[in-house]
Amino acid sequence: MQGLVELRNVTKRFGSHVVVDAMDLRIEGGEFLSLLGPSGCGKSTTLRMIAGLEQPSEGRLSLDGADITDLPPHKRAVNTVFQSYALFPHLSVSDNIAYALRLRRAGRTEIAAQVRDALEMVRMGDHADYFPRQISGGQQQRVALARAIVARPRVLLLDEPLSALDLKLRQAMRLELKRIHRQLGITFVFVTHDQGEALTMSDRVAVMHEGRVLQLDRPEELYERPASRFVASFIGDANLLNAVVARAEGDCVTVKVGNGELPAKCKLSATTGTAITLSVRPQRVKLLQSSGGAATGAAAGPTGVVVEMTFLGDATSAVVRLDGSDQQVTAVRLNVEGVSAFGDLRIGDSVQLACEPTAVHVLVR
């Protein structure tokens, strides 16, 4: 499949700060990778050397098993769409569109054609010869997109293309570019520090801090099984609490949190009395009411009191300082019909915490 892009041991430099970092990245052809991290941690750099914007300090670029490090960017069959559209504004919407194919000499009828399925494909055909300055933001990135993909290109680069756009503009064009991106079955390659756009519209997300990729995954396995603190405290929301394993056996662990203790799987190799890191999304977490003990018939899990509860619309967080130690929890529940999901708890009720083993994600400390 076209559209492979490899990375080997790339490093890229400016002056002695270091802003990628020996890497290895293989995006697969035809898939959709979000490069997802902080601002400042390589990832707009990293796209700018696949579109031959930025050249490498060390190592090495391939697109489909040819070497494309040295090549500048008109002769790499990849398009990039940047934050800015860039649009020309002395020309109409479809004039900016065919500009690339005028310059490469394309025949008037091939260059109508074309335009004509860019603008359809973006549905802006009935925008055809309206100017930039007569457009809307969302719709100017519409032409700044269909612009990029006229030519066809093996690989589309897209720059946080979506971030100068209003929320409800921006969950409409991620709709937009997984239709498009499945229409057309090319490689796209998406840099953002938003990780709802990342999770939402990506087969693959590399994780990225320090010039460095975390995890490469898919967005589930990010989700529920984290490599780091990083890694799990940057996808979601997710409670990181300090523990010690108190039992091992095989792949399920016991580990003491505050005063109680909580069943985990573990694939990592960990004995007892082992200082590990739990991850626990949120929405995993149990409240249990109780009267400052353990509640009656449940596990030994640990106990603590609601020092917070705030109502978030369709939901209702519960903060809760877990007992014998001095860190919080905050569990998440749906509400019903407008209805508290924890019903009549209030600040300051005992709980006691209870989770699934599969909720509970350990990491090394």
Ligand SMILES: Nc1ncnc2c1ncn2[C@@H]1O[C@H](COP(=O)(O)OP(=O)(O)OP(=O)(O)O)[C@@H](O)[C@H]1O
Second form
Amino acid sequence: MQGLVELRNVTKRFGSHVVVDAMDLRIEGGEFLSLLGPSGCGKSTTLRMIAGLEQPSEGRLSLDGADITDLPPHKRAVNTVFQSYALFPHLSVSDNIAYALRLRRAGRTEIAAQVRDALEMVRMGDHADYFPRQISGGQQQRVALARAIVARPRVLLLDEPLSALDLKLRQAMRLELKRIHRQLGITFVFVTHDQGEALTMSDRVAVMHEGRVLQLDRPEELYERPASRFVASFIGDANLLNAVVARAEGDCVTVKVGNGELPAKCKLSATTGTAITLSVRPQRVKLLQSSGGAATGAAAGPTGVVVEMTFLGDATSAVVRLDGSDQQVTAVRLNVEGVSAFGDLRIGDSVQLACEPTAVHVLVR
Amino acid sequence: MSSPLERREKRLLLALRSPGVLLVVALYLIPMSLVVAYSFLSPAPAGGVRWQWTLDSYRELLRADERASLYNGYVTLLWRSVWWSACATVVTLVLSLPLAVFIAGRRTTFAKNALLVAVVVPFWTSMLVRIYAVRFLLANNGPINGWLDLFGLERRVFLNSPGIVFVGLVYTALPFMVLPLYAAVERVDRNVLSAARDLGANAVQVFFTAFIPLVRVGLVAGCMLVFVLSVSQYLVPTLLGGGKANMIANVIENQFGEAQNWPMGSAIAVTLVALSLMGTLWSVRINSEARS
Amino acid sequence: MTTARTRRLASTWTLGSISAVALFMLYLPVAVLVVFSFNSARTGAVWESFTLDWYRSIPDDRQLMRAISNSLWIALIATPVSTVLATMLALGMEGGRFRGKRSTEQVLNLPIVAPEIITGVSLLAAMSLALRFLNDVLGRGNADAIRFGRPTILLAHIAFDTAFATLIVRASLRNLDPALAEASLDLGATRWQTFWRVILPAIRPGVLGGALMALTLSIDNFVITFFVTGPGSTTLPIEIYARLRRTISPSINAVATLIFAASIVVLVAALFAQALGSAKRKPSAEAPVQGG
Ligand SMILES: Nc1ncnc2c1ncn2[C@@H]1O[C@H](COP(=O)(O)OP(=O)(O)OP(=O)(O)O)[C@@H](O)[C@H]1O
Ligand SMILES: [Mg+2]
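Hand over the structure of the form predicted together with this ligand; the form predicted alone is what we had up.
What follows is the whole complex; the chain from before opens it.
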């Protein structure tokens, strides 16, 4: 499959400021890959280097095996959807889309047909003769997309294309983009700082921080098995707890948190007494009312006091302060028919924590 | 360290700006440096210079002489030009500020634009034509004297006096003051002024403690522009003063022309630039203070 | 309540009347000049009757016509050349950071801040030297020497036209979204294609404004031209100036009126270009806007 992009040891410096730091990245042909990270971590710069709008200070880039590092942007089979859309204000919608085709001196009828197809694909068929200033932001975005795909690039780069749209439109466009990706079958590289966007749309997500890729994985893996504290906190909400390994038995460890213990599945060979960080999703924290008789399993979970309960609409969250420690744990339960799934739990109640071993993820500190 | 693409881009930009930059270097920077050099040389008999270094021109320049004429008493002449220009700047400011405030205060865009165009037209038209128009109006045989006749009044001589040169300076400078002032006044937040009013300041206090500091940058810029324009005026003293109220530019022209003393002309030119530069530096300092 | 309102009304009236006086002063001389260019009397002191004779006499005035054609020849060459140079310079200066940008900016500021009289004498000094050198190298004697004339005027005009036009083109380039050019390159256009298809259409009002600025400066300039002119290359402002120093014929009034009218036409064209540019950028009210 075409559209394989490889970055080898790519570094970008602005002056002495290292923005992209010795990055190695292999983007498979035809996949939908997101670059996810906080503002200023170098996502746009990475994208612009692939497009050729920025030159790496070190390292090489290749497209389908051919080195493109020294190729100017107009010679790369890569197109970009810009964050500000960058539609040409003096050209109509159809002339904007025909821009790349005219540069290639395609035939008149061929151009007309391809422009029509592209407009259909983004569902803007009846706006061909409008000018960019005459259409709404969401429509401009579609035109920018059509303009970038009409020349059949091998790779489409999208730099936060949805960030200027309102919430509803943003969610509708996620589905549209997925559909177009399936229809075209080309590589999409999608930049975003919205983890929801990255998780719902991508085949794989590269989490970036300070110019480096911290983890590159499928969304489920990323969510369930974050490799570092940063990834865990950046992807979804996670309780990050300081803990110490109490016992290690094969791939199962028991860790000491607060005044209790929790079981965890762990592949790494942690020795007793190692300080670690636990990551537990709020949805997977169970709260047992202490008064109702604590479950006494292999490990007795830590106890704590409910300090906050918040109604979230479709769910309720409870914050528990662990006894004998200043750490807090958040638990979330879906509401059933508008009734809190925590039952009659109140602020001030004592509770005991419990988790499935598969829900507790061990991160080495 | 940079990649071939970046180097190519840099070369392209250099190629784009080279002709223009070279043109300005060749026709401004080098000639002006030459004039500085000339001011330290000795005059050749028929114009031009002999390459013999001397401070004679500056010594001559500093020789005080009460009878200011074209050929001596440069200090008096310089002082007079600076003094007139400073006064003209103040008068222009006093006339322009109400105009700028009035334009900025108009509610409809149409009224605003119409008034602005009224100021831009003289700004844009030939200085020579405008000065000639003043001269025509005030000539001994001109319309004003014609109207005086009509009312049975005695004719008067307006032209060829220091007073009319001063009027000419203000007249030519007015649009150059209004435009920067207007830009500054337009940006003033009216709420700040009302707030000052609410805090119990009277109109005069609001003007000096709130309004003037707010427009200071534009005000200083306008004053600087007008001062530099006036102090180097050539056409106004020539056409309206008729040689009886010369300014620095007349002496420079005379030294390069009739008097054939280029080093002397250069020394005066250098002094004029120094004076303008002082004005500019002063305004830059005032404005950077305003910002901090 | 009422006192505040009367006070506001009173201050508007004061501002308004001072503004009216300032504008009246600004326009009176030119207005009178325009009216009296249709006066059949030889002096401005009396109004005799309406006539177009002074305008009719212009084409028969060989010397005047030569001056006009010289002025046009210079302006019509200097304007396109300096517009191209200014556009290149603007692209080169706004295209990104480079070493020596600050000093380049300062050099480019020279023509803007230098008093004209200084520019004039500097060019006189430098060009005399350059011409002497050129004539020596080419071995030209007194008879066939290259002298001050149209080429020297043209060079000087191209220099200051370029400097001022660059200001305007740069301003419109700075308003341009850099992503537009990047999008064009990204879609497969070369830099050259990007300039013609995207950048130039976007900055066209600025380029046009710069060209009109250059045209006006060229046609109007007196002081600088005065120092680099030579026999047989008299431009219109210099011809008018020379006539003012001799006798005043009313035909000068007609010529001055025509110059005034021409600058207004150019100004209107410039304002029109600007308005067209900003109308393109802003979404128009009638444009059909639909929710996405
Ligand atoms: N042309 C430039 N010159 C200097 N520094 C730059 C330049 N472009 C980007 N930077 C710096 O590089 C860093 C990373 O920028 P980049 O645009 O890649 O971040 P980003 O991850 O896309 O952030 P955002 O989510 O805010 O768009 C920032 O600190 C920025 O200031
Ligand atoms: Mg970005």
